[in-house]
Structures are given as C-alpha cells and as structure tokens.
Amino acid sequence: MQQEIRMFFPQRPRGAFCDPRFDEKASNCAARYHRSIPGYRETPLDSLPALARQLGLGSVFVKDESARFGLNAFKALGSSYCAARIIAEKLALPAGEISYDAIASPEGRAALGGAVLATATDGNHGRGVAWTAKMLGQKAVVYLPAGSARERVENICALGAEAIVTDWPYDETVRHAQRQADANGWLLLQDTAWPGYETYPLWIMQGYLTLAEEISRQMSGKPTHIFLQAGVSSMAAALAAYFAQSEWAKRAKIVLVEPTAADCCLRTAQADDGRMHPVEGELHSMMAGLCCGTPSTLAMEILLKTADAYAAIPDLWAARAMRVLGNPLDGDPRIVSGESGASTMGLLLALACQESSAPLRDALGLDFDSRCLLISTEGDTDRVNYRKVVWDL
C-alpha cells in the first residue's frame, strides 16, 4: 500500500490578511448563539505531551469534537447558525443579539413558514442539518452520495429527517440537492459555495468560528502549526481566516490536509491560474467527510491567501492516526477519532515517522520547539469501519 504523502508549498510572501466576516467580532456572535442552545458544552482541547515527545515535537494539542451537541462531529455548528441567521434576518434581529430563545420561539419558527431544510452530505453535515431542523420543528431532506455508510444514513433518519442515498458521487449529489430544492421551494443549507450561492455557505462558515473562539480561550501560548481538514474546505477556510488575522498570525503556519484520492484544494493551489481544478469521477477514500471533488469557491478564495502548505495523504496514515489517538501513550488522553477527524494527525505521523518525509518536515519547520494544533472533527461516525481499523488492520 502506498505510504507517500504529497505536499505543496505556495511560493508567495505571506502578507497581512483582513476579513471582517471572520474576525473576533464574528466569532463572538456565533459563539454567543451556540452557548444559548440547551445542551451546549465546550468541547475539550486535549494536550498529548507523551505523543509530542515520541514525535520529536514541543507539544501537540487536539480539539476533540466527538461530543459536540451529542452528534459526534462539529458540523451542527454551521447549519444551526445558518438557520439562526435566516430567522434573525426575517425578524430584523442583529447578528450580535441572536439567541436560541428568540430563534426557537413561536415567532421564530413561524418566520420559516414551514420551509423544508435540504442539503447534500457525506454524513456529518447532513446530521447537523437534520438536528437543526428538529430543533426548530421543521422538516429536512438530506441527500447522500453512493456508498454512504448505513450508520450515517440511520443517524440522519433518527433525527426525523428523510435521508436519500443517490447513485452519484458527492459533487453530483450536491447538484441534485440544489435542483430538488429549487423545484420544491426548499431552503438549501449547503456547506459549499459556488457563483450565485454564497450567503448561506458564508453563514455556515461563520458558525464554525465557535471552534476558533473556544480554542483561543483554551490554548495557553501560541501554536506554531495549525493543521486543518480540507474537503470542501468551509471549516478550514473559516478557521484559517480567523487565525490569519489573530494574534497568532505572525507565528502559526496553516497546513491543509485532504485525501490523496480527493486532492482538489492542492490541485487548485498548485495550478495557480485562478480556476478550480476538481477531481472528477469516483472518489475512493475511507475519509468520507473529505471526499469532495470541488472545493467551495468562497473557501478557496480565502485559503489561497492564508494557507502555508497543502498536503494529500493516503488512507493508511489516517488509519494509523485513528489507532494512535485511540490507544494513547501513558498519561495522554484517549481520543476516539473517525477517518476524517484523524486525517490531520495522519499527516503529522507521516511527517514525523517516515524517513522519506524528512525534507517536507524540514520545509514546515517541525522540530522540538513546535506547538501543533489539530482538530479531531468527528468521533466514530462509522463505528463498523472504526472498529475494523482499530482492531483488524
């Protein structure tokens, strides 16, 4: 099995970055809303000192999103905030004054007019949309690409949504969801943007800023490296935009990670011609949440200005990371991380442990003084595959 990783380092000076859509004020608005939701609990930022020593690093921090709203992934942060912004706009409520009580009130629910929330998903985003719809007393229709794990489908149905598995890969499933939403008058809450469809994806991205707000308070000292999952890249771009204009900006390098089989961000950045370079056809990777052939236009615009490196890893390294996080060294906390959630740790392991990766490690400046920040974006959202990986391989 191929073990090599690929990386691209943009040859551009890193200048000052400013985007008020993703600054501290925007993060505070999102976090204030999420804290008002019953059941909100800040997810932990775990330190893994034993693993850091083993890898020859100064420190490793992992934000564990497996307990977010009981949904085993971070995605509901985006869909819930987007729905709140839609309702708030109808109620003429400023973003800084949005609360769960106002959104879930009879007036708030009536503002949606019984609209159906629709989306396409590899699993976690659709579950978040289904949860959001249930919270607001609305219906949801969720489309999933061919080959989606049964557990992910069942998790969406358990929240009262209709889940439909298509015969197509992710990108075509997104287009199908858009067509169905247009034909039926549904609200499409998609976490990727394209020309003409950017407002809702923007609000979803701003919802992810709650992650950044929590991390900024939880982490003592500044990171030297921030590793983020790509996929359509909405989460990665939101956090990259936030951190690139924060007090961490001058020191922290932002590194994106995606599967070798779905390296659309790396291809687009490497081409450097202002066009998207999608990965066509079937996308074969167990990192289902990152199996996206085309990045969000809104996200890619930001990443081209903020990312310091793009990496593509084979499934093997994500699997190793799942086992490492689930079976920690003495004193380190155990983290149950799914295939996509563990991808950033997979890259870190490959860089630290594989001799052929030494030039890439040096190019990133990873050494005993490095302070690495990672986000485990999901827990065992496909428990059958999780058990197969951590027990059988």
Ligand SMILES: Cc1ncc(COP(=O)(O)O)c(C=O)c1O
The other form holds:
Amino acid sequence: MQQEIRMFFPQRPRGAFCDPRFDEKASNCAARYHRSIPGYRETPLDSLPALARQLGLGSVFVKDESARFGLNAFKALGSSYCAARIIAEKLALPAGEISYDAIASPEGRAALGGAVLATATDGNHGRGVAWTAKMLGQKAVVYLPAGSARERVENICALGAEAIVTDWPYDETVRHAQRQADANGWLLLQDTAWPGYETYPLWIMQGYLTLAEEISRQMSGKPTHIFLQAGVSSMAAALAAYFAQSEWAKRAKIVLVEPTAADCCLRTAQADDGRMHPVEGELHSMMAGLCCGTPSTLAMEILLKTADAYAAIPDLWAARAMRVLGNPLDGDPRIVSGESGASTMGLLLALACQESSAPLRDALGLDFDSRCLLISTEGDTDRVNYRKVVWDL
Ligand SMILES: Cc1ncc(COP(=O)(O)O)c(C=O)c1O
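Since the one above is the form predicted alone, can you give the form predicted in complex with the ligand too?
Starting with the chain above, the whole complex follows.
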C-alpha cells in the first residue's frame, strides 16, 4: 500500500496579511448567529499530551467537530450562516445583528419566498444544507457524486431533503447542480466559488469562522503549527485568513492537507502561474470530503498568500490516524474521527513516525517545542467504513 507523503513549501516572503472579510469582527458575527441557534453547543478542543510525548512534540490539540449540531461534522456552520445572510440582506439586517429568532421568524422565512435550496456535496455539506432548509421550513435538493456512501445519502433524506446520487465525480456533480438550480430557479448554496459565483461561497466560508472564534477562546497559549484539511479549501482558507491576521500569525505555520488522489491545491500552489490545476476524472480516496478536483477560486487566492506548506497523503495515513485517535494513550481523550476528519492527524503521524520524513519534519520545524493544532472535522459519518478501517477487517 502506498505510504509516501508529498509536501510543497512555497518560497514567498511572509508579509503582513489583512482581509476584513475574515477578521475577528467577521468571526464574531458568525459565532453570534450560531450561538443563537437552539441546540448550539461549543465543540471541545481536546489536548492529547500523551500522544504529543509519544510523537516527540510539545503539545497536540484537536478540535472535535463530531458533536456539531448533532450532525457529526462542522459543515452546517457554513450553509446555516449563508442562508441567514441571504435572509438578513432581504430584511436589511446588519451582519452583526443576525439572530436565529429573526431569521426563523415568519418574516425571515417569507423572505426566502419558498425557494428550494440546492447543492452538490460529498455528504457533509449536503447534510448541513438539508438541516438548514428544515430549520427554515424550506425544501432542499442535494446532489451527490457517484459512489457516495449509503449512510451519507440516508442522513440527508432523514432531514427531509431530496438526495440524488449522480453518475459523475464531485466537480461534474457541482456543474450539474448549478444547471439544475438555474433551470428551476433554485437557490444554489455551493461551498465552492468560481468566477461570477462568489457571494454565497464567501458567506459559507465566513460561517466556518465560528470554528476560529471558539478555538481562539479555548486554546491556552499559541500554536506553532495549524494543520487544515482541504477539499475545495473553503474551510482551510477561511481559517488560514483568520489566523494569518490574528495574534498567532507571527509564530504559527499553516499546513494544508489533501489526499494524494485529489491534490488540486498543492498542484495549483506549486505551478503558481495564476491558473487552477485541477485533478481530472475519478478521484479514488476514502477521504470523501476532500475528494474535490478543483479548488475554490476565492479560497485558493487566500491560500496562496497564507499557507506555509501543502501536503498530499495517501489513505493509509488517514486510516492510521482514525485508529490512533480512536484508541488513545493513557489519559488522552478518545476522538471518533472519520476519514477526512483524521487526515491532518494522518500527516502528523507520517511526519513524526517515519524516518524518511525527517527532512520534511525539519523543513516544518516540528520538534519538542511544537504546539500543533488540528481539527477533526467529522466523526464517523460513514460508520460502515469507520468500522472496516478501525477493525482492519
Ligand atoms: C469532514 C470534512 N472535512 C473537511 C472538508 C473540506 O472542506 P472544504 O471543501 O471547504 O475544503 C470537508 C468537505 O466537505 C468535509 O466534509
């Protein structure tokens, strides 16, 4: 089985970064809205000191998103905030004053005019859109790529949405959703941007800033390394933009992680020629949430200015990370982390445990003083595969 990880370190001066779309004020707006949603609970930021010692690191912190709104992944943060911003705009409500009571009020719901919410998804984002639609009393139509896990489809249907599995990989499924939305007058809540479609993806990215707002309050001390997994890279870019202009910016390196089979951000950064470098065709990785062939234009522009390193890892390391997080060392908490959720830990394990990774470890400056921050972005969203991986059966 393939073990090799690849990394790319862009050679760019680390200048000051400033983007008010992703600053503390923007994160406070998103967090304020999310806190007002019934059932909101901050997800935990776990410290794993025994694992850190084992890996020769100073500390390891993992934000566990498996409990987010009872949806087993962070994704609903984006679609719920995007829908709220759409309604708020219609109600002439400033971003800083958005609350669940205003958005879900009869006037708020009426502002959407009975629009169908549509999207394409590997599963988690679609579940978030279905949940958002249900919360606002709207209909949702969700398209999934060929081969999507049955449990992910069922979870979307269980929220009352229509789920349709296409015959295509993710990128073509997104184009199909866009065509269907255009033809039927639906609202496309897509979590990736392209030229001419940037407002909703921006609001989705800003919704992810609630993660940053919570982490900033939960973490004691500053991280030296922030590991972020990327599909289309909206989540990674939103958090990278936030942290790159925070008080952590000077010290913390931002490291992006993708599956080897879908390393579109790494390829685009490496080429650095002002164009996207998509991965065409079928994308074979169990990290379904990260199986995207083309980065979001909005997100990639930010990553090119903020990411310190890009990594591509094969499934094997994500699988090892799922097992390590699910079987903690003495005193460390147990974290149930799915394929995409565990990917960043997969990279950390590969860097720390493989002798051949020593040059990469050195290039990143990973050592006994390192304070590593990771986000387990999902729990066991495909329980059949989770068990298969963890039991190795
Ligand atoms: C669990 C999980 N983690 C990470 C990501 C990556 O987010 P993005 O597509 O914004 O890069 C996804 C995307 O669906 C996901 O489902």
